[in-house]
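Encoded as structure tokens, the following chain is the form predicted on its own, with no partner shown.
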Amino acid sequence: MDRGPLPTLLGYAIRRSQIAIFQDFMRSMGETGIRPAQYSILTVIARNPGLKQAEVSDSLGIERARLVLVLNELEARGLARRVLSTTDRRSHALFLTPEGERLLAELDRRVAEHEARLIAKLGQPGRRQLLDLLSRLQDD
């Protein structure tokens, strides 16, 4: 099929790659049902216990309303919890539950295997180069 200039457009190529990477990620997560955004949120909360929702949203570039929906899902699964902030009663501090910590350890193992499959396609030098090039696109 003639896709015209699409294969030569950066956005198109990045999006196609993202789809392939996300599909492998989802296969890696298997029965856990964890999606990429959920994994990112769990990781940031684990490494920064007590962060406010707005800080997680800003850090990951997730709309605040979307973050609230994902946090609702994580709380319903018993993986994360919101606690009223002691310094700002209008906000919540975020923490993983013991079950969230246990699951994140398993997810980290699965993500390492997922990442290894990607690196096998690029090699370590290719991985470093790709990360460098992508970071340039993110700079303002």
Second form
There are 2 protein chains.
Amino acid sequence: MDRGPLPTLLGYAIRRSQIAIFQDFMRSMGETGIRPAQYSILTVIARNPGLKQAEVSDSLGIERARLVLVLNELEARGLARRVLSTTDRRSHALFLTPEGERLLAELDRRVAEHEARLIAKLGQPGRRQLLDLLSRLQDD
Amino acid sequence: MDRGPLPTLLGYAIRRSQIAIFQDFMRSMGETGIRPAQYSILTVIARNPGLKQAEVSDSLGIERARLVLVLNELEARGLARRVLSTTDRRSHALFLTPEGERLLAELDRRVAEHEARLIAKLGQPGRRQLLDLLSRLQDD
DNA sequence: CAAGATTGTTGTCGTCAACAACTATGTACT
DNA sequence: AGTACATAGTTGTTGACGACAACAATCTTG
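Switching from the form predicted on its own: structure of the form predicted in complex with the DNA?
Everything in the complex follows now, all chains and molecules, and the chain you saw is the first one.
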């Protein structure tokens, strides 16, 4: 089967790798049902408590409008909460609940296993190289 | 802003790179409005005329059900056509129309420019290395 | 011929990016 | 003070996509 130039196109290779990684990620998260975007949001809130939604959006490259929905879910699951900011009444300060903190610790363990599986396919040097190359492709 | 482990997670880095590449791809395709999946389908049909839909699905990792819709579009735009197979009356043999061939030639030029922009960020050796590393992550 | 597999199709569900529009609030300027 | 503009969050829409289930028509195999 002749795929022509496809296998040497970076976009094509990245898309296929991304799908494979996503599937392994979801398997790793198992019954938690946490998706990549949710995990990244929990992480950044945990490390920067009190963040505004717009700051999370910027930081992770997630649309403000999209973030609203994900935060609704996280709040409904009792993992994060929005607190009205006293200094700027337009904005919400974001925090994890104790349960959010506990779950995130568990997620970190699962993500570490997931990452270890990927590193096993690349080797440590390969992994570092891959991260470096990918960073050059991003918008910055 | 502390992103914790996110910047060193391969899935996270790949996702962000993929978004950046996708946007450049779409800009490159301009008024043709051809998306990556459509381009890959046109390519594989052009190189393997008479292919069945299931073969295209397998080859590109696109769901059979998804391919039906994309092919409907490509047929509606007069770029590809389904011909009833005489040997297996369940299946369709796929071909590009002359206009599909013509457009694909144009698309190939645009994709080459797109790819050149990416290579400029990586260098030729970096590009080869990246393709090699990515291939190790795929399901095979 | 009967049982099972394959092909294309339809439909549903959930995730996601991109945009537009809107309210409430804050900021800057005159 | 008042006007204009910017920002934060929200709602809603659109379109692309992956995953899955079900189905009819058709092949294949025993």
